[in-house]
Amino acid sequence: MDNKKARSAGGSRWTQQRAAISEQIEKAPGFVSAQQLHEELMHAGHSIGLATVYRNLQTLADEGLLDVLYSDGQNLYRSCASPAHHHHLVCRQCGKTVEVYGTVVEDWARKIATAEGFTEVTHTLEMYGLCAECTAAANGQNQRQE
């Protein structure tokens, strides 16, 4: 994200608070909640309200600058690595997230929407499993128990 711009990609005003949020989320190793991000901002010396963090995260997500993942009853955010529409494969154990692209999913969603008379349809798809490292660790642990 280019924090030097007066306006973000979607045309909204680029404030000092938005710049701080953007910079902090860029440092995050993965997805973070608004509450986690707020705590990190406060710890870094920024005086910013939680409602402001939520509002800015939503704006940045709406503009395609952040990925949003719904997990455990809350939205989680991270800096978006790709502006192209994509989905996520998430490890249930360690949280590792991989961006995946699927024309089959896109074609299916478009076909269903058209068949039902819907237009301007959006969708999200998150898949959860165990990454190779967590699977190997679990298999090693299972072998020791035998």
Second form
Number of protein chains: 2
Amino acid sequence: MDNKKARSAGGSRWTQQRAAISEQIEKAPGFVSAQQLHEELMHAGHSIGLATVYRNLQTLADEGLLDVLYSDGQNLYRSCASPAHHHHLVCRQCGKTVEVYGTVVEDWARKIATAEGFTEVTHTLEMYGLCAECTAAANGQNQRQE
Amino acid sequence: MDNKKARSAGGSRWTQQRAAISEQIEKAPGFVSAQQLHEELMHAGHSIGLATVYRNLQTLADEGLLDVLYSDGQNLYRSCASPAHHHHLVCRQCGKTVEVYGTVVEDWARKIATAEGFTEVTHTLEMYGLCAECTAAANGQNQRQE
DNA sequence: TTGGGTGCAAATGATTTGCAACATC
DNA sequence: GATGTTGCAAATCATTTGCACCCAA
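Please supply the coordinates for the form predicted together with another copy of the chain, as a counterpart to the form predicted alone shown previously.
After this comes the whole thing, all chains and molecules, with the earlier chain placed first.
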């Protein structure tokens, strides 16, 4: 659960700061930005430099312990529960996130890429929508908002 | 072909600058950054402000005439040939881009999202890899570079 | 001990914005 | 002629970095 240290790569040390960051991001319900996380950490009583948060977030992401998402001009991070490759279905309205597993996309991507002669293929896939609650809310208040 | 004006939304004017930008980006072989495009325009003899390039790129993208891609801390734009939804397979090395069509991902995404109760689903999918040439080049020079 | 980690503040770099001059409709 | 657009420069803002000090191994 919180024993991320074991999963950490060899080259990096397990400091208090990293522990705090790692812990805090797991509490977050969805994706959070570095700044957001830093603020939360400060409120939680920790005293960590913003740069340290950035540095660790990057390191943790590199080690595969975090998922990264780019949105609105900034990177958002999220604790990555499973080491398995997966995607996200994020609610545009409330931010609710569902982790989606499945090899359909992977297989398809690999097939297409191979057909084109590409190797070392990776991909990024994110899905956005309105979750059930937000859809209901939207319909209840106004037919269409744009 | 180059009659993008017709496709332009009603609220925006078709200025020389927008025409130049629109034209230049169509010549680009792959994705280009705003700065890159601006530089090319200057070289091509046009005198356009960087801000104008940014503004137009955004507008054009909003109108669906351009594809946007975020990579390496900046947005990259590319002329969107077909109005049809498609994805890209980009070579990490040389930037060669292949447009990929197919409904596999779309169908899958819609199915998953619906199952989770989401509506108004959209998604982003980009694929990266090494194209045939770059793969060959990489193998020829060194077994593995990292 | 000792090299990686941290904190701070300054630096960077892409993108945005205020505002007066200007072109398009 | 009115209004959206352009240009420039200054302003933002997320992220990075230099460097002296500190701590985990």
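Just so we're clear, the structure is a prediction, and the values are computed from it rather than from any experiment. Positions refer to the first chain, counted from 1. Heads up, when I say rigid core I mean the largest set of C-alphas that superpose within 1.5 Å between the two forms.
Relative to the superposed rigid core, residue 93 undergoes a CA displacement smaller than 2 Å between the two forms. With the core held fixed between the two forms, residue 118 has its Cα displaced by at least 2 Å.
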